Structures are given as structure tokens and as C-alpha cells.
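Form predicted alone, single chain, as C-alpha cells, below.
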Amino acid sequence: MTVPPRREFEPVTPFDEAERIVRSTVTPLDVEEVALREAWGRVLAERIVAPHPVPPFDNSMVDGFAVLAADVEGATPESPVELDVVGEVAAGDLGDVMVATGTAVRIMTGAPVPASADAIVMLEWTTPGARRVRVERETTPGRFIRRAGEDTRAGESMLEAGRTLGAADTGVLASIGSERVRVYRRPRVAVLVTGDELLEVGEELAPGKIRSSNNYTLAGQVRDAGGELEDLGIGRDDPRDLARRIERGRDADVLITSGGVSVGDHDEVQNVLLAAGLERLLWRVSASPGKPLLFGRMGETLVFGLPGNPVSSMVCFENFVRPVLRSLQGDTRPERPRVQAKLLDSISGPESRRHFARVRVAWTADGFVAREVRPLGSGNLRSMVYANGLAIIPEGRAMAEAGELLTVVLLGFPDSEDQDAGA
């Protein structure tokens, strides 16, 4: 195949103006309606009301006995007050038992109230008997009663488009009778890792190659993103190889590449995809680690050209990828949560560049604070298996002081105050 020369240099994009262009391309795409089984995860893509109260009627918070309050007003267990029991009711009754002065009503938790009852007496204020309960406790108009609508009212807004789906929320849906629900599409990526030197995970190692790493972090970044992955292997330092493998990508919303993008005579990612037709958008970012950052647009596919240093591929993945990844899925909150950190150390980056220093961060009773990782290298991957956050060092600044106070973005959960923030 021929590929074109490789360009000149072009001026570093500033980190900010990078997002920018990355985020412009990306609108949602298509809604799907799916099984409410198989919506955790999925990011609403429709306004949810309640079409009715929930809960859809008065029920009881306790087991316990329906009364009318005004009945055992004063009692104690010194002078408890004597009620005849004329029914029962438990959960999925009617709860069309009549509680007449004088008289109680025995009821469980989530059972129906009778409707001339107003107060529920917990059962542990009562001695029941045979026919009759004993009442030492007094209670009070309303009480242990889960008003109808208490949860939501009919018509009342319950969700909105673009929350993604938990636990609760399925739960809320299952409440209201949503077997179904609209949903944006999860979006198809294709990642392809290059280089000669990389073996598959279960080959011998051999005078000058490595393991690739890369296709199993990008894999778990992706799926931990909503992506739904098509693994196109490990492409060589060979423009036809690389070719065939790229254009098995073409179809999916976005393609990811690691390594061969920088600046190397064997770096030969870009100028195949400039020959299959890559409108690049931007090439190099004003960013430590991920400087070598490709991105563009073949068609409607979206491509990610990352480094090939284990680090700076996830970084760049944490940083430009993941946000469009969840934004494609119409998230409205793409972004990780990011805390104000107390360095426990200094920590020092590339005064010209944005740095993401890898950190521990833990909660402490003085607040979040945070230790960088090392060892410090963008190829030393288990630094990621303990960081948790991404401490960022703006640019024009070379080095940030132990007890200053950094944006760190969360990677993972904070260790708490008895764990240890180094690693």
C-alpha cells in the first residue's frame, strides 16, 4: 500500500483546547429500549414520571396493631390499655377490616392499613393475648403509617435522561411497573495494539520482545467505560498489516490504537491511517504522561491514536477516551470525581506539560490526602495497580510542595484513615 510522508512537526494542542476538540465530535448516539434486567449499568434516555403513588397506598411501617390513637392515649406499662382484636392483616390483604373504638386490628409490616384506623402501636409495645392486646405504650395520629405517594407522587418526575442506571434506580423503575426502558446504545470500540516486540499473553518470552499489556488494560478500561470491545490483536510494524487490521475497525464508533503514533522510523499508525482516510483533528498534546496523542475521524468511527508506554495509554485513555466513551452513551456526568488533596510528599513534572502524577489518595479526619506512586516511569505499569487518583500539576509549574493542596481526579475508592496513602 502506499502511505503518505510522514508531516512535519506541528505546534503541541494546549491540553485544554485538546478536550475541546475531542469533546465537539461527540453527540449521543442511537436510544435502544431494553429488558429492565439488563439496564444497570445503562444510561437513561427518557424523562421517567410515576404514573401512579408510590407506595399506592397507606401502609404499615411495623408489625404491630391498627388503633385509633385517641383509644390508648396515656397508656404506660404501669396502665396499659385493653383492646379487643377483631382482625388480621398482613402484607398483600385488603386490609378492609373495620377498627372501631375499642378495638384493635393486628397488622404487618408493608400490610395494608385499614381505613378507620389512624396509628399503628408497634408490636413491642404489646402483650398480645388470645382475643385481647394490651396496649403500654401510648402513640400518636399517623404514626408507623407509610402514607400512599409518601415515596412519589403520581406525575412526579422520578428519574432523568441521562442518569445511569444503579441498583436503586432499577429498584424505582421495578416500583412503578417499567418492564422495559429506553436507554442509549453502549458504543462499539475496537482497540488494536502494535508493535514487533509484543507477545501474546502465552507465548515464551524472547531475546527483544515483551508481553503486550496494553489490549487487556484498554479491554478493562473500555468495558469499565459501558464500551462494548472487539479486540483486533496485536498489529505489526508493517503498513498492510496494520491495514487489514484497522480496516476490520471501520465499523465501530470508536477505534483505539496504542503505540506507533509518536515520532519513531517504525511508527507507521498514523500514516496508515491517514491513507485510509483519517480526517486527524489533532496530533501531540501539551500533556505528561500521553504527549503523542492522535485523534480524528475516519466516516463516523471516531480514532484514538494512544502511546504505547503502558502509562501513558491509560492515562490518555483516563483523560480523552473515557468522557467520550460515557458521553456517547449520553451521560450527562462523563467526568471521574475529582477532590482536593493534601500532598503528603513534593511531587515534580515537566514545567511545559500538564502532569497527571500517579497517587494514593486516602480520607483522613483533615481531609483527602495523597502520595505519589513510584516507580515513575510511563512503561511501569504496576503503578497504576496502586494508584487510585490522578494528581494534576498545571502547566507552568515544575513542582508542587508537600502540604499544598492539588485537584486530584478519582480513580478509585480512597483507602481510609488507617490505611496507608503511600504504596
Ligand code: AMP
Given for the second form:
Amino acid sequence: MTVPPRREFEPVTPFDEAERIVRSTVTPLDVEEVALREAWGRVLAERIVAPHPVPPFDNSMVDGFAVLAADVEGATPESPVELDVVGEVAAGDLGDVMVATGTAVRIMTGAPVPASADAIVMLEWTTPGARRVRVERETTPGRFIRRAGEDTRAGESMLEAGRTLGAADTGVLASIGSERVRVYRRPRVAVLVTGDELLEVGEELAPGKIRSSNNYTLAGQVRDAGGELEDLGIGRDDPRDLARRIERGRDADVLITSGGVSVGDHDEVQNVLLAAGLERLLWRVSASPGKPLLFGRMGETLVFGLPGNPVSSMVCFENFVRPVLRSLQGDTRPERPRVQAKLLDSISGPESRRHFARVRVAWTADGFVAREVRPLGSGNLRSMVYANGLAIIPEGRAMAEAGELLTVVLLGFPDSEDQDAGA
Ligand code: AMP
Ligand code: MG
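Okay, that is the form predicted alone; can I get the form predicted in complex with adenosine monophosphate (AMP) now?
Below is the entire complex, every chain and molecule, led by the chain shown above.
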């Protein structure tokens, strides 16, 4: 039997370098065309140019009367101007009515403004009668008219490639008739959790066993990042079982394993991946939590070996996998938002590594504040339920003091001041 190398003596890669190595492997996936109703949440792969002005025609901003501004000049409640009402334009009508001097046309919000009118008086400024309307305030040319192209001119660029399509985006696309849009393909992400101690969620606890949670946290994180999940189940700490499952993950764009990448006696995942042809680009990063991270390529598949500790797995995913999944989808802003937050208590971390402290962030009149979430150990997954940010203590520092400003990666919405930070 050959003695495996003493892995604990292999070097640990500085965080920034690890980030560079991982990000440099990414090129965006192919582009596909989807129906607009499927496009929400996808990343746009084309620039969208308006084929016509938006809105497409001059229309009324209010319910009221289309008039000639000169006719109602000086109108007040004390000296109103009376006009003959010669017609009505509703939303959807053609608006081909003539507004001549001394006349007005009843008009509704969104209805086309007759070409002969130059202003609208709102209903609230008038006293309408059967055939005539008393106008009690003057208006100015163009008043309450939404001009054709006021939102966007024909030929103007509306949306840029690399945007994640939200509600407003899909609405804008609908308004210009984009029935189908080009978006980046979602990455297929295979997830394999490993460990002899792991039970399925439906199984009874037994001595020495725990239920596997990482497959659920990872599935959620993959979905949240826009990936399509392929579940490879729970692998045993047995090279043959692991090899079989990893084989099934080969067609994925990204393969994520959890557990078994540390220096324990049964940490077989790396060996099995190497035997399966993994080109190892990184193992061990100067991060806390998440030091044992393994990264490489197996053919076209990017492979992340995440540590098994539930918090480490989640934080590693946040730092390394999520931005990759976003960039694979062509997202030009793959990063989570970051804020500066004032610490309410001191936080400590290992001096040699970049530390990501789980914090609860709140927004106050004086800016963001953050407090570390407990219990601290990276096995305590419940802390991640409560955390809405990761505060970064840079390498070379073992401590951040109360009152200090730290950069915090936002994982969720901060509390507002009046919300209970102890929920
Ligand atoms: P490992 O990285 O395999 O050494 O595992 C480190 C710790 O994480 C151990 O306490 C494992 O029991 C735990 N762990 C590993 N995988 C999972 C999982 N899928 N769900 C919950 N805990 C896990
Ligand atoms: Mg294990």
C-alpha cells in the first residue's frame, strides 16, 4: 500500500488569488431564445432597441378635456370660459376628432390627443354640462399630454445585455412587442453530498448519524443563483460509490461536492475526482470558514469541492460558486451588494485568513450597523437562518473592534431600525 502525501503541508492559496483562479475559468454559456413569459429572472443576452416610440402616440395623462390653450387663457372659477363639447375620445379610440376654436373634446387617460388640440384641462378644473363645459382654470400648450417617445425614442437602447430581467424589464419588453427574447442558458449544476454519517431527511436518527442538510442548502443556493439542479444524492465515504456518482455529474456545467475534501482519514473526494480526471487548479484557500475548498476542471465541467461543515459549505458557495454561476449566465454584475456597517460588538477571526463573520445587519439613521450572529461554530447552521450578511475581517487582523466600519456582503435585506434585531 502506498502512503498518500501529507496533504496538510500543501500550501494555502491567498484569497484574492483563489478568486482570480476561479473567475478566470468562466466563459458565459450559450444563448437561447425564450418566450417573454419565461424570461423573468433570466439574464438578457442582447441589447434591446426600441422599434417604435414609447408611448407610440401623444396621449392624455388625465381625464379631462382636450382644448386649445389660447381658448381658456385667463380662466378662473370667478371668470370661467365656456366651450362646446363636440366629441369624446376614450382609451383605445382613434382620436380623429376636430378641436376648433371655442370647442373641447372630452378625453380619458391614455386616449390619443386629437391632433388639432394642444393641451388638456383636467376634469377637476371644469364643471361639465350636457353640451358645454365650464373651464375654471387656464392651461398651457402641451399640458397633461404624454408625448410620443417621451419614455423612449424609436431606435434608442432600452436594456443592455447582461441585465437580470426583473418585473419592470419584462414589462418594458412587452410594451415594445418582444414576444421572444435571447437569454443565457441556465447552468446545470450537479450536487453531491458525501459522508457515512448522513441520513436522508425522512430517516430516523440513529447513533452517530445526522440528517444531511447541505443538499438542501446547496439546492436553494443553486436555484437562487439561477442554476438548474441535478441531485446526485448522498455519497458514502467509499471511493467506488463516489466515483459512480461523480460519473453521473460529468455532463453538468458545474459539479459541487460537499464534505470529504479536508485532511481526515476518510476524505476521499479529492482522490476520486483526481482519478476521474480532475485538473486541480486550487486546493485550500486562506478563508475562514472554507479553508479546504477544492476547485478544478473535469473536461468542460467546473468542479467545486466544498467543505462539509454546513456554514462553511454555504459561505464557500457564496464566495466562489455563486459568482461563477452568475457569470456563466452572462450576468455583468455577478457580485452581491456590499455595504459599510458599524460593528456593535467586537468580532474575532483567525489572523492568517480572510474571515467572513455571519452578521445581522440593520439600517439606522446613522447608517448600517451589524452584530455577529451566534453560536459561532461553522457547524451551527441555524446561525445562517438569522444572518443577513457576511462581515469581512481582512487577512492580518485577528479582531475588529466595536464601533469599527467593516465591509459587509448583503445576503438578504437589512432590518430597519424599528425591527427587533433579536427576532
Ligand atoms: P467533512 O468536510 O466531510 O469532514 O465534514 C465536516 C463536518 O460537516 C462533519 O461534522 C460532517 O458531519 C458535517 N457534514 C458533512 N456533510 C454534511 C451534510 N451534507 N449535511 C450536514 N452536515 C454535514
Ligand atoms: Mg465527511
